[in-house]
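Encoded as structure tokens, the following chain is the form predicted alone, with no partner shown.
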Amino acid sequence: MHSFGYRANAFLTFAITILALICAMASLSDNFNSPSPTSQVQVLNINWFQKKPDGDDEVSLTLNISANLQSLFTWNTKQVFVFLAAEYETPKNSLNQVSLWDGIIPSKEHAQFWIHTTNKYRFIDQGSNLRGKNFNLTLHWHVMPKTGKMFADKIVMSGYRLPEAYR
């Protein structure tokens, strides 16, 4: 006969085995998705252009946000952290990132949205590199799963300029 020890270190043994392999099972079903997101960002208007005192530009921008990212959803999702980006070159580097907005989107119900909002974080250049800068909006998202893997993506939106004078 064998001994209630190691009948309960056999179970445990086998079931944690099991979990593991629906863990993994779960976590490669995410590789079959597909998503399509779209996104859609209009700057309404240049709320203010200005030199700070100590020599830095700061813009502050009202914007309509809306996108669909219902499309990133499956049974594995947890939720999706979502931010908007300003992405501009200067000559001292070739990519400056600065967060304008950021959100969690706890599920699919929350995932089709339309925001009207000024720029939650300050967007700030150390320098006066703005002036007649074209840059980039891009919306990032992180897919945070119940199991597996995070997975990252973005959309580019170009075709943005700030103005040549501050106001």
Contents of the next structure:
Amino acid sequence: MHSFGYRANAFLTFAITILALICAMASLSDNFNSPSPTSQVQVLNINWFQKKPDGDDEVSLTLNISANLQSLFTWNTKQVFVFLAAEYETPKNSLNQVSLWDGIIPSKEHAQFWIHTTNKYRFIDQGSNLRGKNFNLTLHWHVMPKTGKMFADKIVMSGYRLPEAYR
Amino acid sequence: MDWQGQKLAEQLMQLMLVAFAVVAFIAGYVLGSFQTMLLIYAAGVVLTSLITIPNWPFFNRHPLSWLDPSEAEKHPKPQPASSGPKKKASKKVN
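Would you generate the structure of this protein in the form predicted together with the partner chain, following the form predicted alone above?
Now the complete complex, all chains and molecules, led by this one.
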């Protein structure tokens, strides 16, 4: 600590190292949060169900998505990215996942919501397998932290079925 | 600064930063505010820098007593003998 510059350097280095440490501790504290999210999705209407000229099936749905994701938020949460995916099986693929809707929840106050919407992204199959298809609607989320580790999880809701014929 | 002062400055710096970090983390966690944690820590960093980096008088309470220049002139530095060491090095054992 012989000179001003020496002390300033030692001080800055130590201060930044300690800052990294408290940010790591903040991230670790997220592991103590045991969230209990809930969600429900209703398919209100099948708007139309067509086979496209290129041979792939496409369906348009009106959905009512409601969820309570407030327990996911901690002091170290920047935002929660949430999306709804339709999941089903075809002869060609054991798992198909098609994202129908997504959103960003910026704070705990906005985390209890319901939304009445058509699918934001197109529900198109790789092929023509959707007639009479049973599918799950899975709500996925990513809890994006202010610092540290991101947590991701999902809720699977099953029991949905597409019509037997095009309309 | 003197030697004691340097040691004090270093210890004070480390102690203050760690103390502020602990207080900042606990306050932020309890209040549920990340911003609070960062603000308390930033305030601690600024305060610590003001106390430990500049050369304050209280860091110089055990000053070293350097020899006065007029006293030093009375005792000239010893000059190395010009021939002695070289001769010794070149002697070989037969």
